[in-house]
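Only one chain is given next, in structure tokens, and it is the form predicted alone.
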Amino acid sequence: MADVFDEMTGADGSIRPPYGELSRWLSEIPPEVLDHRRREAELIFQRIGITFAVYGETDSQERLIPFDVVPRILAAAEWGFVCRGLEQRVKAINAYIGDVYGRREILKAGVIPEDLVFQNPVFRPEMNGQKVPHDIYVHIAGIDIIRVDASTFYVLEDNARTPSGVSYMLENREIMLRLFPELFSRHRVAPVENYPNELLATLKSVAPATASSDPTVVLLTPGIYNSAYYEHSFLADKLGVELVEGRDLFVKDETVYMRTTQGPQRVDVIYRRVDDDFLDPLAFRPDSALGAPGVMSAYQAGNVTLANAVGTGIADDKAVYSYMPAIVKFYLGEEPLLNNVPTWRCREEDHLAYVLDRLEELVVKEVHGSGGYGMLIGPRADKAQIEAFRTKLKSSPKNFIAQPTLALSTVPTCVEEGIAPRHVDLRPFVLVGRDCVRIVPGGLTRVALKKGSLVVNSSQGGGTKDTWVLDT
């Protein structure tokens, strides 16, 4: 693709800043080392077991993402602007989920249709009128970012429930400074290692103020056959916390304990990795055996937090993503810094008759769709795949929302043939406690390593790098 923006190589063949010393030190190490050393990663990540899983396919459950041992780099000012993006964006995401459960302002103000709020699925009820500590309901948000030229990046997708991968981060790091000491000698890169020491500094800032000055806190898991269970076991040993299932808990008094070999211990602050769903069989579904009953009655009475709160997903599906810049404007009377990627409601009639209009060049997407799946590329699609989606979407428009085909930029990148361009994103994690907002340098970029892919996921072949912010 012409016009797709290489983060270390200009039109004209040059060599962007932050990536000078990568260039030549690429230039400078024999292929079969890298190799040697891109095998040496592989061999580390398959010892140490980091696996996902892949949730209805029988074969091949757990895999390893690939790891790609060629770092993605920005420079500090770069950084310095998507931070002060994420911020904002973040800001407004908990002003706008307080506002939906409480006054209903932006309701009332005809910016949000009610039936995107009143009839969404992941609408919780239960959350109406209810105060949680520090009114903050987004602990630990995952955005997603794209780039597309020197100075412009998009949002892509807001993750406000249980966002994952930040364990990839905290590994992929390590593994870099092993295999690549050299390297990291030529540069002056922001750590990321402090990331469990910010995540359980925010956790405990936002303790009731029931809770004692220590406050206890757990990570609350699904159970080892949940794809992201090496992640939670990870955090929980990473933080210095219990890694509990509902079965460790137990709620009286409208008080949550912990079940220990001490008698019970009272807990104030529960990272939760288990869905709304399934995260209080006496409030949600009676059939779920993940949760702990009754852990809704002691959120709602103030005696325990939950991060994130209940309900955050009436703020990360692509309906309401669309209305992410009007949601910025209408709270803090800002512009977004981060746009999004110009988006087509196929709830709304017009921009229905145009997606209709243009399938072949569009990506559309489920509303509640995830993981890359559900989605149509136009530009790759053939003419079965674009009839049948055109069917879904006369049958169901509010289901979908549609996106141009846009290029994400692409950064150097280890792949069989040798170092080749391969499109990227980034989920850089934010941490929202009660006296800031902590955002450690970096995040998770995800690379899709099929030449003249866009899709990153990895569940769809894609892998991760390290994502190298430099001081200077």
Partner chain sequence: MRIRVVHRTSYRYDTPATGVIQMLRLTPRNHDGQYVINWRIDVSADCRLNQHEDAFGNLCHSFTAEGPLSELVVSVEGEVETRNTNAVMTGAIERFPPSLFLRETPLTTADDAIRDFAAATRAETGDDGLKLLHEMLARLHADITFDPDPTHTATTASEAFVLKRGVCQDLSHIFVAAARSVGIPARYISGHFHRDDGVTDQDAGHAWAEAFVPSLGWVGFDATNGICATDAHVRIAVGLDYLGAAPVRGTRYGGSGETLSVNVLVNQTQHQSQS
The other form holds:
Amino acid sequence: MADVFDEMTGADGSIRPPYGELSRWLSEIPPEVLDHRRREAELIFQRIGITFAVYGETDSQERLIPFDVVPRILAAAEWGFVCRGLEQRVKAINAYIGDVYGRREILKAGVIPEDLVFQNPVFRPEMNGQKVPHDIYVHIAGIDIIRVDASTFYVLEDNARTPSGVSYMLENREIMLRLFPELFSRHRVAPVENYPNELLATLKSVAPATASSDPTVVLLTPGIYNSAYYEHSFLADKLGVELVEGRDLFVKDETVYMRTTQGPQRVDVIYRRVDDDFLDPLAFRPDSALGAPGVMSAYQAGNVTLANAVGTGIADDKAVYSYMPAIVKFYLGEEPLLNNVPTWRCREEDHLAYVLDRLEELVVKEVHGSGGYGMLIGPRADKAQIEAFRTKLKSSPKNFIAQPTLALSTVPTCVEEGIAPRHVDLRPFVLVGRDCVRIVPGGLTRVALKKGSLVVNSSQGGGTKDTWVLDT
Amino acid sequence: MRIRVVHRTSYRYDTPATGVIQMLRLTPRNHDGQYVINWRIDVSADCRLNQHEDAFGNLCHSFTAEGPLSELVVSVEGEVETRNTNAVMTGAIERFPPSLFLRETPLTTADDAIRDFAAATRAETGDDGLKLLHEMLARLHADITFDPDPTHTATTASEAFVLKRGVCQDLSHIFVAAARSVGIPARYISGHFHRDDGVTDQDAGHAWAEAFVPSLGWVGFDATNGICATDAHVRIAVGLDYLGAAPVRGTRYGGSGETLSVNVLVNQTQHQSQS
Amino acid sequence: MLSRTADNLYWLARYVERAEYLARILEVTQRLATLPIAYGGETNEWESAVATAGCTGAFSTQYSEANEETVTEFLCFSTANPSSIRNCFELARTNARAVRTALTMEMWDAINGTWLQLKRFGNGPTSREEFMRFLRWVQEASLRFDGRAYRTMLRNDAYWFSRLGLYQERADNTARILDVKFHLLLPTNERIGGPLDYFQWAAILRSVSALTAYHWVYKESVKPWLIADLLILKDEMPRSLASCYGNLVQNLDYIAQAYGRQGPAQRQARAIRTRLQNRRMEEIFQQGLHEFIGEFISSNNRLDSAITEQYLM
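In place of the form predicted alone, the structure of the form predicted in complex with its partner chain is requested.
First the chain shown before, then all remaining chains and molecules of the complex.
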């Protein structure tokens, strides 16, 4: 593994400029004060009930996600670069999805193998030839980015289905403002509070042509037992829209309505946090009780907009990921600004051979896995685990990709022994509307709280931090 | 052959339903072996039938009926002129390359038993796709007993394969799963079948499979009858599995005690000599 | 407002109110059970508590005998009884979670806090003293929630629907508590109007915090028809059926005004209110108090169905 880049102390141990004030402040603030504030933050989170659930655990229906009070800071120039890269990437993603469900130019050109698309379970035949308003499929993307040195950012994953975590971005900022006003006064931190406005503007901008001039937007949640329910209710509240479940909606004559105390009310845009599979029992899983029967026919008739569109998984699938640089070039004719992590596709024979030779060094991921599950971190695995993965890889190479073990950058973090560096990633949220692409300066920084750990997922002991983008 | 089809799907509710929404795939389209002379759908409740085409080119109708409904009848009636094309399907709407039909679905996932069956058959017939498909057709027809009791619409290919029993839906699922497991694109067809034994009243529609043979194109295999598709087959809808081609998918709001009955009448209206 | 949101608010209020009512019944029962006569086995206050809670059927499928232990478990802590105090709070919080954003922070805090504290009581108190503390805690939790709702909620349809739930439940509960006397046995050597009879009626008054109010209003000793008068017809008595219906009518009117439309719920509530206003106590007693209460509970349930159909689904 390469040297670890610390975002505060940099490569040579001297404090990097964006962290100048923070570093001074950390050395000034008495440890007990910091600790006190940390506990205060925890109490606030508990009180407002910001929770998440971990799948596969019993009796852990609601758990708090740990919050770290030391902010992660990006300079304006760094952020500007990331933003340009994100915008480029999301534009390419939308062009690609439209193409795959339309003219299929990229397949005809042989840039992406046909079977990777057509035989992929996340490709939705139902979307074939389907027009969506303003050709936007992904309205909300959460692009996971990691940093390895002062100038190199990699995209780790494109979340183009129902990315979550934005409520943490907003709540973390809220709490930091409450706990550390003096720290803010020593920085010029770009605000993130307008995210809900930006999101609402984005959603309204893609309303169907048949909607009224003030379209009705709703947020569709799977319900209170979903791990992200808190976020759903939080966002609905901030957006000022109804938080609906499938049973609140019904479809009549290819138009979607919600049941209100004043009778049926037409719905124009559904910001849905329900997966494709569960959206409509008449089109997808017939046993789903989370969706609204007939919503797909209303969608196909152009009477309602789904954000994100159905079938966007074909853009963020791990098998497709490795083609992203080619996708950017194909549609935009530009070199990608943000790099991909070098990726070996085990479906290709020479790649597989390479990977099997170097399992001890590589990270091997299941193509359809998520949340850090179903993955092998070579350098951290024992012999038995490696051999088990070797067998899996050989029997179904198509299901795996491999990447080098990257040294995620570290950021000072408040842990038991005091302030210590911990590995982080970053999920900025990109909004794509009819009029423009909006990116709120910041995002969700996830931090691996265990020393040396590279797994930042909240389901596996990760925490979050406030992310500051400096104005100057 | 000129075939007349009358297909009635009736629902009765002990406690009236407050509403029903349904998605129908009940309307045939033309292809080289089939020409639709006339066809119409009637729904017993007041509602608008919205027509659209699905991803595979099937003609779909959806409707929402408002209650209280103690009964709902969807009836279809029409005539189709068919021609024997030696089971080869040409001139139909094709929205996807054959490779799409290698996708597995929950209903058509091949388990080890089905894989072994397909592999064992291939071991005997060799790699000639058409020969292999014919052999699978013959074996499934011989091994699996037609029996409407043990299976239902949500039975998977592998479940039915263990039971060695099932209806045309199950046989078609097994056939499709087996073909895909040896790399042959295959799909599910729903439709009607005109029996030559004089029986015209049936209590369900029919289903068979189509498999892709590069030298011929899509070829119809009816494992229930142990034959390839003929001019006795009226082809209605195509899908990856039953769910994609189901005649009716729907949801009921309110109400309870639903009883469903299906009546299908398939008869020949006029003999014509084909040259 | 989403129908489901209104439904959640309505039931949130109902469940909190119901938990309080159960605690009140159990308090009366506990008091009656401490009378020396209760030791003779001639009285049936525990059985009567189950009857008053309206769940004799469910109870008898699980227990063979109604005594302090079984009834306490069933009405307070049982997970098998859908209307136990534990389940009431559990359901109240589930409803609250589903409408988090329609609640004020104070309301959420109250219901979430109650739910968290409930865990402290485990599977039941270990002593009678602790049990009495538990019952007081339940009533305080309800008062806290109600007070916070009253003090912090915006006066719009969210508030009105939650009030509808509250008064629906309260009307039902007051009617049932009046019926306690019907279920309570008076041992053969006790006479009507005798000391035990008196004690039973006083306990009922006490259970709805109305003993003092009774003396203020009537300045008389405790008499059954006056108690019935207080709890059925007196507008100024906040738990009386008349008062509950005054509030139901008013909140339904607010909704009708805001929505510019009224329906069966408004008409039914007004009709019930009018009947309560025009009734005299003598008539009620002539008809039979138990029969009157039975009829009232049915018409109250019909109003619940009307509200549900008109707004909540």
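For the two forms, the rigid core is made up of the largest set of C-alpha atoms that agree within 1.5 Å on superposition. Residue numbers count along the first chain shown, from 1. Computed from a predicted structure; not experimentally measured.
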Legend entry - Did P17 shift 2 Å or more between these two forms, C-alpha, core superposed: no
